[in-house]
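Just one chain is shown here, as structure tokens, and it is the form predicted alone.
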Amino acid sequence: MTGEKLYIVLMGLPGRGKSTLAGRLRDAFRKDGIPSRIFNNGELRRIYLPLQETACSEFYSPENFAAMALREKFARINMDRARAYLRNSGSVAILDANNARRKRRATIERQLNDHPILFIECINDDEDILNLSIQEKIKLPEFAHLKDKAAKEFLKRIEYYKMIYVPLKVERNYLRVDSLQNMIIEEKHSDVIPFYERLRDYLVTDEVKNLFLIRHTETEDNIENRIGGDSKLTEKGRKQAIALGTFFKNKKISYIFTSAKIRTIDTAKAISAMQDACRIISLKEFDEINAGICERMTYEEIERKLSQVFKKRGADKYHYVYPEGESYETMKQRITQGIKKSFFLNQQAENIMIVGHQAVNRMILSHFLYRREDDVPYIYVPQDRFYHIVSTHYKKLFELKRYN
């Protein structure tokens, strides 16, 4: 160890991924042998105050001066703890809170003046992700008494924070990060920041401990070799889905991400049925390639009835756009967005599962596994096997495995 010390101070509106990012940074630093600890204001609040009080949105009102004084008290306790940690064996202290006011951040700068401070602002304005994040947050015990009102109360809490929110600007050292895209929007560093290069690398890298990438099981259209559509599973397909569920029974899957198509959802249901507390989330971003005027046609029918389409697509399968439809190339943006959403919601889990389609899974694989564009439409995606992917700073793994 070099003796370098660093305070990382997170900020952002609720539901923007601050605590998830704090966990990622702590784990990454520790794997590099850098002692790191998180100091979370919300944890103190939940320990010392009644949950019924802190779940209520009015606790966060800018006009609730008594509650504001309590929140400042917890912030100061964590500042003191972080300072003590770095005085001893710690190297990185991560302060995890909203820190929405400039006044709070100025206090942090005054109190923690013994080592460099790097502020990180988490920004994410994707409405789908926010709504899904809120649904996860209101599962916490502190919201149980609110029942159907929990989501409404959390949204009101966000509105109160918006009233006092001041983005990073005057701070000496900061990063403004799109926490969904893992992309740095703006950065400023007036001081030498310890561990800066590796920290920056942590922030922009998509990491997944275990991704199980599955193609939906056999459908009625598969038997007839028809493309696209919204076909149901065959009897064989249902048995394959049950076999998948049996295979993954002893692996904890918190979420299964699917397309909006029946065949992926029904495959996921069979897997979810053998899990505890597994939620299926359908994302349109994972819908199969839109074949336009060729939807539900066989390749033989396309060759016979639309010979020019057949020839042109055969000559450049990656870039060719189906009339009134898509190409592999035009799918790329939405597939990437689907990957980002699924990772954002499931970043702290050991296992992530996506049940997709042939073309979709090819594009997901190409996100992790280098392939020339011309080769992507030919990646092997069978229905009786699945891909297991590990992609971290320390390990890259791609396996095609049988489940039956």
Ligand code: F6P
Second form
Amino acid sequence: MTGEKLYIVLMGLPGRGKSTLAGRLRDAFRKDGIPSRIFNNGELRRIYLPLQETACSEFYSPENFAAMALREKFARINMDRARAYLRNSGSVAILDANNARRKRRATIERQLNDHPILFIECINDDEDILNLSIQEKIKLPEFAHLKDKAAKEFLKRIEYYKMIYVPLKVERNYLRVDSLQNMIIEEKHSDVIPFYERLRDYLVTDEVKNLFLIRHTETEDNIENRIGGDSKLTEKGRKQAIALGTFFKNKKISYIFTSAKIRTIDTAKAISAMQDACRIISLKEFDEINAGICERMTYEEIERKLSQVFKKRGADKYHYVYPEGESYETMKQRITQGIKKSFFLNQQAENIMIVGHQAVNRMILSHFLYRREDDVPYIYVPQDRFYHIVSTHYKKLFELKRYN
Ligand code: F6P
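With the form predicted alone done, generate the form predicted in complex with the ligand in the same format.
Next comes the full complex, this chain leading.
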């Protein structure tokens, strides 16, 4: 271990995934044996001030000088604590707050001048994600008293922060990251930053502790061998879904991500029914490959009536685009987006579950498991088993397991 020490200062508008990122970084550093701790201003605010007051948007108005003074005070307390931490046993102190004003960041630079500071700006302008994460945030106890006004208040809080927001520019060292894509957009370093390579690596890796990748259970179309469509589960499919629920009963699943199709949602419903608190989030990104003019046909019908389609697809299944539909290749972008969205929303939960379709699950598997493109459309995705995937810096696991 080196004697190197580092301050990481997060910045960004509310709801941009700063705290999730802070947690990811802290865990990754700790796993590498580098003592790391988070100093979160919001936590102090929640401890010392009445929640009724600080959940309201007015607390964040740039004209509310009394509240601003309080927020500065909490920021100072955390700066002092972070400094003391690095003076003692700590190696990486992560300051988690909006830090939207240049003035605040200048104070941080003045106060924390004993070790390098790396600012990380979190950006994410995806409206869907913002709305979904606001829906999650307002479930916290501090918003309870606001009832149906909570989302509006949170949006207003964001507007107030936008009024004072100044992006990173003059700071000596910074990274601007797309916190949905786990992508570095811009970087600047004027000082030698300890742990820089590994930190960059932590930022851009889609880490997953436990991903349970499930294919929807048997449907009416499945027994007739029809592709696509939006059919319902059969009696056997419903039993399989209940068996899945029983299998996962003792694992904590906070979210199940599905496509927008009935068959994945109904499979997920049976699983969530056996959980304490589990939400189903349906993402169109996980809809099955669009077979265009072949939707709801059987493979035999396609061979008979559209022999050219059948032949061409057989010759190059990964790249073949169904007329008026998709190919595996053209699905890739939306599937990647679905993975990013679900990981963003799942935050730091240990387990994440996706209920998808045959082609969709092949693409999700290929996101984590290297496969030649030609082989992706043939990955085995049965309905009586599921994939358990672990993909971290230390462990890669792909296990096909029975649930029944
Ligand atoms: O047959 C079930 C299904 O999910 C269809 O809806 C879809 O078109 C197909 O699997 C995808 O698999 P393949 O690419 O092997 O045709």
